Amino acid sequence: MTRGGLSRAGVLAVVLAVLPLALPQHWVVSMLVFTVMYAALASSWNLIGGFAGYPSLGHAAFFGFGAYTVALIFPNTHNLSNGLLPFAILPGIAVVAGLIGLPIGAIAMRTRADVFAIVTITLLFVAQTLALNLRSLTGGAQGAGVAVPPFDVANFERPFYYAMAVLLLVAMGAGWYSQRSKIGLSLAAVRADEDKARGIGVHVTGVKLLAFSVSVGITAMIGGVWAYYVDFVYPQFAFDPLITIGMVLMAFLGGRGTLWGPVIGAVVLVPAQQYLAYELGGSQLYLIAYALVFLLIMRFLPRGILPTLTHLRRRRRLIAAADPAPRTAAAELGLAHDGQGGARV
């Protein structure tokens, strides 16, 4: 832990705490809820897709699992006396999702790179199909209602915002630990060259499964908060591929494999997406804009915003360190003093 790192963490915590108080309008706090939600999703995906280098496209399956778990435990027929109860079960949802993720990850991680992405997105569509057909549990295409939160209407969004903010801090804390610990070094070795990492004694399978399990556990908790907030869960929205695409795109935009990159990506993209959906939502042209953003990232910022800025800053420092002290105009012209007050060429 460095003084700068602790300062940045403190500033982030203060900003997250103050934002809904400084901007109390309902529509603004609602946008903040989704911005922080996607920042947390992108940060949790970054554990496996960034630090380990395994681009999962099936995380929305666990997002939907968390959403339907809350809907099953607290259905709309349940009268909540304490609105914080659904938040209290989130750690249990994370544990169950993480345990479910272990065998799934063990099978999927027998593949790599693009094949792994295909396997995981198949998991997403399998989960969506199950949700549509297991009507006794999920309500099928008609969806499942969630108990109405007994919060004050004047500050209705704030509990959900703060729950998402806590999950963002949890996801970033896991990312920070992944950067600073032996596990993080092992994940970096796996990302660089998995075969060589195994050859030098890295417990490749163990660290990959640990990263996948923690990642999907946090994702499931976020899905649970989302379900409680929107009040009704449909399979096509809980298991929406656009959720996965959103978290992946934000991680790539900000810089995957970095701590702050996914947060920067969410802060840039979510307000833009909300605006485009509001202006163009009827025709869904905002999806074309989403695809255009991804193409622009691949073309101009293949490493993401944060790694690109870091690279430029380091390059500037190296150039400044290599340059001699500033020269005079005479020196620029090739002139030198002759030691007697004159100058010679």
Given for the second form:
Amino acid sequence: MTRGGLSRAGVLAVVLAVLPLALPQHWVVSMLVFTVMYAALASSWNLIGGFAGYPSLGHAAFFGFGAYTVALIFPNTHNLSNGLLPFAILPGIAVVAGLIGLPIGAIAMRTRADVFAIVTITLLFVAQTLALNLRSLTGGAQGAGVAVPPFDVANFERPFYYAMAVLLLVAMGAGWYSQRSKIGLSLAAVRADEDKARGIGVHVTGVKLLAFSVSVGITAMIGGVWAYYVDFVYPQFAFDPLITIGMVLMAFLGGRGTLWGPVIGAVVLVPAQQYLAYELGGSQLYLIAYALVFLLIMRFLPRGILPTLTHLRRRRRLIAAADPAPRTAAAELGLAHDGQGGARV
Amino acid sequence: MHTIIQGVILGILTGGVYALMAGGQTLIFGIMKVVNLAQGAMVILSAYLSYTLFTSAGIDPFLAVLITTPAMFCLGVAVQWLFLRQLRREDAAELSILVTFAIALAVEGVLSVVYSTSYRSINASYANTSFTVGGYQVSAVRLYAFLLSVGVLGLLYLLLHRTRFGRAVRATVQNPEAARLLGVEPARIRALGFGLGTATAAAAGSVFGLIYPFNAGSHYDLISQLLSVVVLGGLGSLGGAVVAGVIIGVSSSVVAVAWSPTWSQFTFFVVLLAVLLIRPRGLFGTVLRGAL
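For comparison with the form predicted on its own, please write out the form predicted together with the partner chain.
Time for the whole complex; same chain goes first.
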């Protein structure tokens, strides 16, 4: 890890750890839970949608799978002696979701990105229909209750917040690893030109499946924590197209295919989303606002915040390098620019 | 056996309507290489339009087609012009999926604000009429809807194969660069093509409201069904969409009568997976470019 990367990771971990202690109000911590949840969701979506360029629209199916698994293993009749027990089964959920993802990914990624999007969005609605119709298992439209967490009321949100924070670090860690390793290079090659990548001997199918599997595994764990937090799962909220679009939107806003983009997107959008929900009340207006934000981003910032900033910085650097006579007052005073073009932003 | 044949008849009639909706979808893909996730929302929007025309002005849904189709054509052109036109070429396919998804959500949001989320249905005077042919029931609404679909698809075929505009569209589908060299304006064709695809959704939507109850969220079910039809037929193949529409219509309605209506919703997904496993380019899809 580079020193910059290490210090950034350290700062993130410390900020994540300290935030709920510094701002202990319930509504703030609750908002933090959702912000970190979406940051983690967007980061895990980014593994396949950003790095490999396969835009999945079906991640909410795995989110719902994780949520229902927790609801089925710890139903509300269950009396939890240890409140951390549901967190302990998360790795198991991740493995199962990842395994389920393998055949689905193998079929969906046989052809191209647009067919992949078709299969994944269809999967989402099939999963929702299953949750509605397998009544004996899922409780159908009535939903399923989750065991009540035996946590202290004063700091009720904290365990969920830290669980989400750990999952965010896992998702970012996977992203960081895949950027620096041969897997990441392979994914970048797949994204740029899959046929050429295959031609030069990249294990295209293997890396795509690995990325998809890890991505949906982390998503399922997040769904599990979410179900335990909200305490009740309904088909339309666990398998919500808005969850899919939320994670995609945040990854796009921040910059898909970058490590920090999804986090930035979540930090910008989730508080805005909670504010909108609070102001507009009804989820319908909220749907319109969401769609409009998405359309505006696609229209005016299709590359996302981070890549746009990088692009601007690089361009300024190029302009500065091409222009040997800088016009700044500092340059006139003889303080020549620093070889980098003085283009620090 | 009787119920199975009954199911087949029902499936063929319903499949015609699916063919119409999916025909617009596959046309848009052929011209623009865009998977239009808003197609289902456009169908539902049009169903609401003809619901309003029916309840407030008493206009029959089959006549309302004459109003909704041009209106939806304009909407389609506007959507393409505003949101899809400027997507950069290298990732246009990927981004357009998300843009059209956002459009679908926006339409859903607007509809649920205007009409609330309760289910609506258009109850025309002939809604419960049916004919008995050789012992089998044929519902009048579905028969008329089927005939309308066949008619509109026929018109679409004539438009594509007998007019100058249609020739320009087919040229753009087959080879955009060569079409451009021959004086076809791709930007104009794309906008008009998207409008045309949306207009066929409108025609289907007006009668969709007669057959099924719907609410703003119905487009989710619809879009996954339409996508299965389009993939089975082969992305970009109009003939394929028609054949696939009938195949899927028949198989899901046979599953519905022989097993249960609940599981018929999964027929689409099973067919989709089977197609991708056995023949990923669909029945009539070409490997390189769609052939209309």
